[in-house]
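For reference, the chain that follows is the form predicted on its own, supplied as structure tokens.
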Amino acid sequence: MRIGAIEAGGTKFVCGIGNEQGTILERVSFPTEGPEETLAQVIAFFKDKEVEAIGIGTFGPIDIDPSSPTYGHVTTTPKPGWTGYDFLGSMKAALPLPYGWDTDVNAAAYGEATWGAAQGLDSCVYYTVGTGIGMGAYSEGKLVHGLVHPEAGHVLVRRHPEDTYEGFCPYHADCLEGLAAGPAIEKRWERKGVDLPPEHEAWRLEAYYLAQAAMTSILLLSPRKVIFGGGVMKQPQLFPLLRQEVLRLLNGYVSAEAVLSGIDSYIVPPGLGDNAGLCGALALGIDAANQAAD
């Protein structure tokens, strides 16, 4: 089985070919530009690859309701040129194949549940913390959808009493993304996160906001694993601070050993590393191929 996978990020697209074991056999990446220019490169990559299906995990928000007239469209994204674009329809017109379609963070959660840090578990949440913040949720053995899809990067958080930064989100200013994504770190401290030393106060502030997100997910969804990925989370000092702050916020209320005594293996980086999103798209493609064969 040869399956195509697309991790469509706000900064770059990653396309790959994989198999049912989750092995990525071939991959390519390029910057995210306008939809026509970007998809031309995607289509050129897959045109002669003889894949059985393609899974797409994309930045959003997107329409994931198959009964909707705008199913497969990107909706209210701030990415120039992408609002209202028929992403899935454009792919189907160029490459008529079975498709899996979901958000990039739902795909990453699915990849981690299938082959990564949450393998063998029936639930997990996956946060990506980079140029934006998004969350995917896998619960009771399936990805979480509803009216739209989880948009946990835009939940409101309690502001730190010493934080005067106004937030950069164009919709909500000081939501989680507006206060804790990579651009917020850079704008607040006038330096990129990678240029800040491990002992800088930025990391305690970052943990303060991300821990609120983790706590909310734990209380709402009760996942068996909480996974944080993305460029910001590559700071090794951040995970201990995050775990400590989650314990402080929960204050013993959630009486589960995974939290009380196993927090180091409960809040974790992705087991698939930077391949979480691409492997998740691969898993979506495998499902689409299997459904088409039934």
Ligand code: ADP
Second form
Amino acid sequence: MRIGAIEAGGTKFVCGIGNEQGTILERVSFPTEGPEETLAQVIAFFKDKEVEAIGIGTFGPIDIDPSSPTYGHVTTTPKPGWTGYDFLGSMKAALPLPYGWDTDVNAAAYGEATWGAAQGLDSCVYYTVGTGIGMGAYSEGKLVHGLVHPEAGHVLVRRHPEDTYEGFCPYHADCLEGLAAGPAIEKRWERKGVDLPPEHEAWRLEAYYLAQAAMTSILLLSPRKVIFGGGVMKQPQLFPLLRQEVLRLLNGYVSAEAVLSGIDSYIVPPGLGDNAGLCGALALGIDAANQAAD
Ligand code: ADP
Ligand code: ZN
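Now that we've seen the form predicted on its own, could you pull up the form predicted together with adenosine-5'-diphosphate (ADP)?
Let's see the whole complex now, leading with the same chain.
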């Protein structure tokens, strides 16, 4: 089986070809431009590849309700030209195939549940902490969809009493993304995260906010694994700080051994590393191919 995969990010697009084992056989990557220019490159890549289906994990918000007239569209995004764009429809018009379609973070959660840190488990949450913060949720063996899709990057967090940074989210003053995504670190400390030393207090504050999000997910969804990926999580010292803070916040309330004595293997980086999103898109594509064959 040759399946196409698209990880559509706000900064860059990654397209790949993979198989049922989750192996990526070939890939390309290019910067995200306007929708027409970008999709022209995507379509050129897949044109002669003879894939059976394509899975798409994309930045959003997007319409994932198959009964909606705007299913497959990007809904509201600050990315120029993409608001209201019929992403899935344009792909189908150029390359008529079965398609899987979900958010980039739901795809990453699915990739991790299929081949990564949550392999064999029926639930996990996947956070990406980068230019923004997004969360994908896999629960009872299915990706969580609903009214739209989870938007847990924008949950409210309790502000640290000594944090005077106002937050950069244009919608909310005190949301997780506005206070803890890469740009918040850079603006608060006037230095990029990558240039802050591991012992800098920035990381303790970062863990303070991320732990609140992790706690909320643990309480709401009871996931069997909590995965944190994205550029900011390349700071390895964040994981022990984050785990410690989650334990402090939960204060023994969730009496599961995975949390109480196994936190080091409960809150983890992606098992698939930087491939979580692309492999997740591949898993969505495999499902689409199998459904079409049924
Ligand atoms: P994107 O979210 O755009 O897909 P990334 O996940 O790489 O891409 O996130 C980019 C953000 O992460 C930027 O704000 C950047 O400063 C920050 N970042 C990238 N690498 C690191 C690092 N090693 N340490 C700390 N912050 C980083
Ligand atoms: Zn927000």
